[in-house]
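Let's start with one chain on its own, the form predicted alone, as structure tokens.
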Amino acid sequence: MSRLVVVGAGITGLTAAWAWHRERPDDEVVVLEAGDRVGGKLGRVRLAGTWYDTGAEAVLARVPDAVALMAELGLPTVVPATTSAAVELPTGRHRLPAGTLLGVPTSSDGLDGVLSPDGVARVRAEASLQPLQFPADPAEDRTVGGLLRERLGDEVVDRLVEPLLGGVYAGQADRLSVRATMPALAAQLPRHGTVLAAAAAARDAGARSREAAAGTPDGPVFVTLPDGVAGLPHALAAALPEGAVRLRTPASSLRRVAAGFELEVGAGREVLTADAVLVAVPAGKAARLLAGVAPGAVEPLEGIPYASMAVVAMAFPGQELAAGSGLLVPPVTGRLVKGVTVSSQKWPHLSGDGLLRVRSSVGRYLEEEQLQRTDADLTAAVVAEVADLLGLSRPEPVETHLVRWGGGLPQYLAGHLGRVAAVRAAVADVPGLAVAGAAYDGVGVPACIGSARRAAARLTATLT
């Protein structure tokens, strides 16, 4: 019998523990969590009597990792009633153009109104530019904003790409890596002379991949759980052996010994031995823990910054709204909020009780000054903006919850893949050690689950 110690009880750590337990049921699995709950950045509150996500509120159904895990655990899923979103711009409100790739257009069709006439002409003019020279070498990278402003103009970045990347990464397009945040586009760029052609090729390749995997490219883009996406880590913890998850038990040090590893854990510095260790915590904490066993990982881990943000969950009296799942709000509007999700219209299980449930987020990388407000002031400001954006006739909420995510989202800045490769190379030199999580392979729930499964498989192979 071997012992696996997982540091971190977020979705990554719990998935890794579950994967190990299913593969090696006779082994002991210990999951250490410094906080007082499981789930990491997946959280939920009781909003007017119903579980309501304050972290990720959906998972990509067309990326199989999350839905496959839900099926393994026997969890029923909910599909959205609508995913039709609009973008709020200084010139008015517009439906998002169809067929874009994280906001990157595949042609100039459907951009009228969203972009100005000059902005549409700028997109059309890409065909007359010098053919795009995007290096195939993964060590060479560019920022999303730098590339797209040069090829398609500022409006595409400011009005389409920025609100989408701001929602996913709480980041800035002018700092984020093309290769790390838009890998499908980056894979096509060296093969095509324009961004538009590369985006179209990436979109079509994605559709073919989904069709090959599921038999059809159709079906829901997103799904959730009846008790929220945050119910998934709770289900994982319940599926592990009793006592496997140890809350309020931080790991303060990790060292290599002849028999494997030793960790000092908890306030009493208990020494815990392990045959294998999987570190599934944010980059800064991972750097401190790995300093003694994989010192080459420290500098690249410390080069991954994090953005802070906040989510306000609101329940209003029931009232009529325009159709749609919500709004994207780019910085060019000068608004406080980044977006609004009308959950009562998006998710069938959050409607039907006469209340309007809405959530909104605040905060971007290097723009967190608004988060310095008091809880009451920030909540009031968000409620006022949401009421204005949605045109609420009854703008006084019956209940609100503010949840702050300090250091919530890793920033995939230009050169991110090089930093990840350096971390992995340093960790690979230590048999029985692995890292996984949002800092490496993607910030979405499916990406974290996939990262966990691959790390657990590598460790299993090492012990075997």
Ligand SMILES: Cc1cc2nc3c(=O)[nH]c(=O)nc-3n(C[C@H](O)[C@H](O)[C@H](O)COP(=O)(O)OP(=O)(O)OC[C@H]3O[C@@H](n4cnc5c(N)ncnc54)[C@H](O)[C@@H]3O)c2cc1C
Given for the second form:
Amino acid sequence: MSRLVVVGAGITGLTAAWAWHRERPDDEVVVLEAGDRVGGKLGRVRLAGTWYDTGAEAVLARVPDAVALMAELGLPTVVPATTSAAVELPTGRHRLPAGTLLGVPTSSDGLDGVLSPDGVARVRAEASLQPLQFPADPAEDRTVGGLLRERLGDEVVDRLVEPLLGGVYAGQADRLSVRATMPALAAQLPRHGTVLAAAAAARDAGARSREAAAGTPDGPVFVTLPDGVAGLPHALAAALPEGAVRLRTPASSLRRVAAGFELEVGAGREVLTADAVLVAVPAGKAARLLAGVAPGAVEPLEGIPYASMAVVAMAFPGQELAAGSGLLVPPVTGRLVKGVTVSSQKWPHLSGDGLLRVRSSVGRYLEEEQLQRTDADLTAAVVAEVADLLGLSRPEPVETHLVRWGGGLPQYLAGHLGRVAAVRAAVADVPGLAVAGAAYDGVGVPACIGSARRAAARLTATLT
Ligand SMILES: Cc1cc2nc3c(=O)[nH]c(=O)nc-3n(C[C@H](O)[C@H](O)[C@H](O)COP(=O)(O)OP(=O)(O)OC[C@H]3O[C@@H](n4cnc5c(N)ncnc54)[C@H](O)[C@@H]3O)c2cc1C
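Could I see the form predicted in complex with this ligand next, after the form predicted alone?
After this comes the whole thing, all chains and molecules, with the earlier chain placed first.
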């Protein structure tokens, strides 16, 4: 019998603990959590009587890991009633054009209106530029903004890509890595003379692989759970042996000893021994824990910055609203909020009681000054802006909640994959040690779940 200690009870740590427990039920699994609840960035509040996500609110179904985990745990899923979102621009409101890859168009069709006539002409003109020379060497990277501004013009970045990247990473296109944030596109870029052709090839390759996996390319894009995405970590914790998750128990140090590892945990600095350790915490905290056992991981981990944000959950009296799941609001609008999700139109389980449930977020990487406002002030400003954007006839909310996410989302800046490879190389030198989570292989919940399963499999392999 062995003991696995997982540091961090976010979706990553809990999934790894669950995978290990299924594989080796006789082992002891301990999940250390600094906070007073499980879930990390999966959080929820009771909003006008129902569970309402204030962290992740939807998981991609096309990356199968989250849906597969939900099925494994016997959890029923909810699919959106609509995913049709619009983008708010200084020139007006537009439907998002279909068939883009995180906002990168695959042709100039369908861009009229969202882009100006000059902007559309600029996209069309890519074919007449020098053929694209994107390096095949994975060590060479570019920023999304740098590449796309050069090939397709500023409007594609500012009006299409920025709002989508802003939603997923709370980051800026001019700093984020093409290879890390758009891997499917990056894989095609060296093979094609234009970004448009590479984006079309990436889209087609994705559809083919989904079809091969599921027999159809067109299942639901997103799902959630009836009690919110934040219900998933609770279900995982409940599926682990009693007492496996220890709340309010931060790990403060990690060292190697002859028989494995020792961790100092909790306020009393209790010493816990482990045969294997998985560090599933944000990069800065992982750097501090790994300093003594994998010093080569510290510098690359410290090179992964985080964006902070705040989410305001609001319930308004029922009222007529334009159809759709919500709005993306890019920085070119000069608005406070980054987006508005009309949850009671998007999710059928949030629509039954006549209330309008909406969430909206504020804060991007290096654009966090608005987060200095007091809770009351920030909430009032977000409510007013949402009421304006949605054209609410009854703009007084019946309930609001403000949730702050300090260090909410890691920034995959240009060169991110190199940093991750350096962390992994340093950790691989230490048998029985692994890292996983949002800092490495994708920030989305399915990516974190995949990262957790791979880490658990690597660790169980070293023990057997
Ligand atoms: C506002 C917001 C909205 C999002 N929306 C979506 C979405 O709609 N869909 C989607 O797929 N993804 C979304 N994401 C991203 C996704 O939720 C996260 O990337 C993911 O949940 C991160 O999981 P994790 O387990 O890797 O890390 P975390 O959730 O950060 O978990 C790490 C845990 O470790 C604990 N910890 C830290 N230090 C220690 C220590 N020393 N000892 C013990 N415990 C420690 C923390 O308290 C935390 O509980 C969103 C993120 C945010 C912030």
